[in-house]
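Below you'll find only one chain, the form predicted on its own, shown as structure tokens.
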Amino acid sequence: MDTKGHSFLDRVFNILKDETADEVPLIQFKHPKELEEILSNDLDISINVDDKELENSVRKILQYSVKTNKVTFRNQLYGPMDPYGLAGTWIAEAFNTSQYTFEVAPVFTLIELKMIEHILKLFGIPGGDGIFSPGGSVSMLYALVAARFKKFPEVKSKGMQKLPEMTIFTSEDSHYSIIKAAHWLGFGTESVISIKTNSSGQMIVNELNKAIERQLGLGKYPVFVNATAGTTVLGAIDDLEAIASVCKKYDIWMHVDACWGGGLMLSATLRKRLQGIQFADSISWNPHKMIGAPLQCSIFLLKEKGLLHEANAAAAQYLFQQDKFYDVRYDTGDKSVQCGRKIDSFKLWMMWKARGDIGLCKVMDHVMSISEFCLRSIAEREGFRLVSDTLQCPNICFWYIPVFMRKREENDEWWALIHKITPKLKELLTLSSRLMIAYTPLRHHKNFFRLAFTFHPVLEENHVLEILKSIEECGEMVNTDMV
């Protein structure tokens, strides 16, 4: 038997305590030709090596990888993950095997039903169905699969070729995985309708209503609507109320895209922000983005059972034989669109055993506290300036004004020199791994920058602060020599 690797095993738990230390820096940025070049060596996979050479090399992969378990990692929609998340993730990955059917997976397909079970009730939808995802972009696809199956069940063997042109709407703000997923299903990506937001960056519905009316008098077919609980950018919630009242209206079908903000539904004073949402036809969420759940962990729930494994199914003989000797009602592989698939559901479950829905509760509503904490911070600090006062979601965005440019006359000319000192002063913040930030143009607003708080680490005003203060100390080093 080889046994080449298992001691390897035994380096692994010291290498990551080694190299997520609170002492090793967030970052130690290198363009990429430069990192190539010091890692060049290292990243050869023609000739093998020893377990000490491969340790070596590992390390020195890690030392110029992003720490994304610091508090300074306000980059993306996710950050640290939960702990006990990581501990079902390296047990998922140890028994490495596959969510389709029940032979090979069958506490862990008991543990999916159960977890979906659970958030069906949590999001007001109890006796849908629903299916543990890749992202929330393979959620956008199962969502428009089943709109238009619905509608349309001969689409399955026939294809698009008869059917009416069919119509998408969306919110200005949404995220871009819906023009994509108009494309790969074959709607076109002009077939998605953009409808305009307000200016806390919810969808105008009076302005979803005319842009219905107005695709059914030139004779198309609107099938789907895609709302939005917190906004990429903004976090922003649209009023998804409203928006079920048109759905209804219209018979058509209505997506929640709540990937970001459905963390909101574990608070039970917060969730009042998503009402409405128990009205959708399909909603997803991303427990891998606010609370905390390793990558990769989403969720597409629907309301009617049964339609998913309709829409979906292909039968493969070798694989969902209907004569085994267990229930097969429990093979629950094909509603999906992948074959293999991961057991992201037991890492989930580690997280929710351990903490219950009182313990997630309680961390969402400190990360909306601290969210609100850092809001009034920016409002009544020098040289901050607010790009939307709305806290709806735990996003904040924000310019940074450093002095010399506070007493300008703010004309297009400033502006533009703004938009070119917000990616200045990112990159002053990696480069000295202060800080890694994300930062945006949106509509009219030249770049901003946009600090997202996660449940992990919790951070406390403290952290906050040291934030806000990194951003001030870098920006009053850029000048205009430098942009």
Second form
There are 2 protein chains.
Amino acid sequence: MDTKGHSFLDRVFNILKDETADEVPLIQFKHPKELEEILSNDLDISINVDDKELENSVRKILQYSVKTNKVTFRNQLYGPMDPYGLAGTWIAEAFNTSQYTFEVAPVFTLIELKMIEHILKLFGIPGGDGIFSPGGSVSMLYALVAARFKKFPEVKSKGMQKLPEMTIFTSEDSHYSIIKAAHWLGFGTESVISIKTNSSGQMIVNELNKAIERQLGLGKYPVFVNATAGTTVLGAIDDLEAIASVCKKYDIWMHVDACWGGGLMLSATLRKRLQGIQFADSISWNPHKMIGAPLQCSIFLLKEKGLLHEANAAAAQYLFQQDKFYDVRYDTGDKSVQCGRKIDSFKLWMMWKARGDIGLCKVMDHVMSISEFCLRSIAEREGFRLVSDTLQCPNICFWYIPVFMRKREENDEWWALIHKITPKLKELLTLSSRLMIAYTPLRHHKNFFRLAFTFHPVLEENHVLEILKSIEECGEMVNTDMV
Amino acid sequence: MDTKGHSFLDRVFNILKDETADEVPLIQFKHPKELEEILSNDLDISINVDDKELENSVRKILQYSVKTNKVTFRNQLYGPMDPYGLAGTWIAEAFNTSQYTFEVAPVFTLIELKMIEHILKLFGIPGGDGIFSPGGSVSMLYALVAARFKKFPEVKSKGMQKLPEMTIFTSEDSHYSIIKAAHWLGFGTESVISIKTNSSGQMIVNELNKAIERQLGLGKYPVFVNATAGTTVLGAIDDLEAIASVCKKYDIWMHVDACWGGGLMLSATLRKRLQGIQFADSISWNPHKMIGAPLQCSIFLLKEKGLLHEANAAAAQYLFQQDKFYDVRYDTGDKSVQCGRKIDSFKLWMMWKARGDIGLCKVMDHVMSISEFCLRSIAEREGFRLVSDTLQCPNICFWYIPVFMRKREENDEWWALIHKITPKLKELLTLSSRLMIAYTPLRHHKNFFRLAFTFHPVLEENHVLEILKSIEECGEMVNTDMV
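Alt. form predicted in complex with a further copy of the same chain, vs. the form predicted on its own above:
To see the whole picture, the full complex is given below, headed by that same chain.
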């Protein structure tokens, strides 16, 4: 055996420094086939290379990768990381540890417990339980499993087949993970009832009420309402108090998907937007989105202590021995559907320890203040039109209307053209490396842009103006021949 | 906004260097309450601290954490990491990227595709499909979902309730993830039929045959056979060819859980132990176990191309737009149950690029040669008794019998005492920081030890002898008053 490779670790810092330097472009876009061609030798793994060649390949790979740390990376609901979070994840990776038992992860176990305890209090459900999961979609699976088990504990041994036909309620603007979860868990996607939203993207609670009545009338068993605190596109926060009342009335599990909007809870002034979240039976929150924890950092919380373990435990005797020499209640891994599980709590602990509740409040307030500035700027700016002027989460959705389109009648053809112009404009922005921005249609709305803001160490108002200028300049290059 | 924290990244290397140095003990064990007391200020996150204080807390946390890089860390089926893998994971973390679309992860998408293509060939199912998942248990969920969808595609929309009662077959020594999966997916744990194993821990294929016939007789629908290539405790590899014949005969999906044993496929001589794996419909393999990829690195493979996408796609229009300006077949994320997903393929690419097929073959051969040496040493050594002398994967299971026990009659009381001595001995080894080793009962066997070997940069035969010496020395400290 050799110790080959240890010296490569020393190169990592320099590689990263060079490849994420200020002068490096956001993206050098190449089409898939082109990129395969450029990197064909680098991607080939059958023959080994020496450290110098490896470094060259790594640098080439990073050159063609997206620099998510740039202020102009606005393509997703995440961005650059809190450097404390990155330090935490590097350390956790170097300590290569799995989270299942106290004996292998003594301090990391305590850290996960402490983080969950702190966050449960923050979300208004002290005394509850929770777990770090590998993402919001897995948290959604946890939530549905918990709700189903609470109503029908026999599901664990007997399965779904003898249970009544259950229905699940969610808004039409909610995240698609609930559809995937309904398939996986055996409910079927047709069991998911989509509830209409208002123009801001909030679930219409009266429609929820009616839908539940309708399902009851059909002999179905309503088991789960998924309220969203921060929809993916518009950033809408459902009326959690009103939904809680409905859930209470019908005795239905209330889950709040706060994967995106949960960050607002950190702010003393913004958290009232999630008023009612304390009535939830379960909550999911992804600190890897709004507050810049490194991917993956995702938390699933429940109000009822013990349920998570009861639902998920399999009591593997090779791992969760009951005759260990320490208090085995600290072996928390059997709450999880996973066996091996990463130490995702440590990076969040690092961020929180460095910034404290007050520092994270400031982070959140700054994100929202930039978003408000962006919304106002867009509202005032010629050629930009807002999809919604409600700002609950830091999402701003809008169309850019090039000069040649502005005086025309806004009929179906006009909108059909806007629908094509939006992706074309995105293409120009990407190819020129000026901006990566999301676009999407939504309900009756034709393709529009979504700018979303998350933790960023240097993002200020002038960057927002630069972003809008890029959209204008590329927007004026689009013409009808192109689309 | 500030750039607070960036300078902390510079400290990470020094912290890690000090806290994992040669002279640092494997573990300084403290009981949970004691540890909470020692670290109470460090774990408190409500008030922020400066970088110096943060560093102190981090160092304290690491001091009480387990050093999984030591040769004496033999507690789990993972250990230290390949340094190239660690470099890869550090880089991937710093590039904070999610794996769903080509536009945000152009090169990382190609790397995942290339790695899967290479590994599919290695496992004898070229032309198949695959995905990196957050661990073996999630891979098991993928496998069951795929098998069920293949037989009953209507499950996706209609759920489990109108389907026939399905049964799942697995050996009594297989991993517990199948139990959790059966609950989550709505089969119910009672649908999992446990098949007896022989003394080496391999599924008795004739028993499988009989169990299938019995279930058919009961009107049940056999849907899934889980063969294990590397059981968790004994490291047994089921007779994959024989199981494949049974699956073919009854037209049942064959999954091979090679999470542990899959590493043997890297070795030209060892891979024949998994002969028959090429007949599998799906396979799971965790490179984060035997070959030292950093946690998490887990792969799920299927023989049938396209099925993974068909089963799991939800076609979210905000993410997987079909009017993008590039070939959207490279947006591979809709195959996944996750939305955001870590770049787990890059660390494995780094390892493979640095070592090549030949280098990884050597890694594997070395792991097995050390294990064979350990098995022989234990077989010859007084006071040690093997649970099984078959060595398919690098697991060696044995009892240590202290001198005062050796001449006694081995009746029920004797075994009851051994059952108590084993965990006591583990306690002494842990508290003295000499060795962390796994123990477990299995079937009729009373508590015994499992030594398992994985990639290690410096592990040699003399370390194995040191480990056995530690067991002997601590073993002779145990007396009947202690247990």
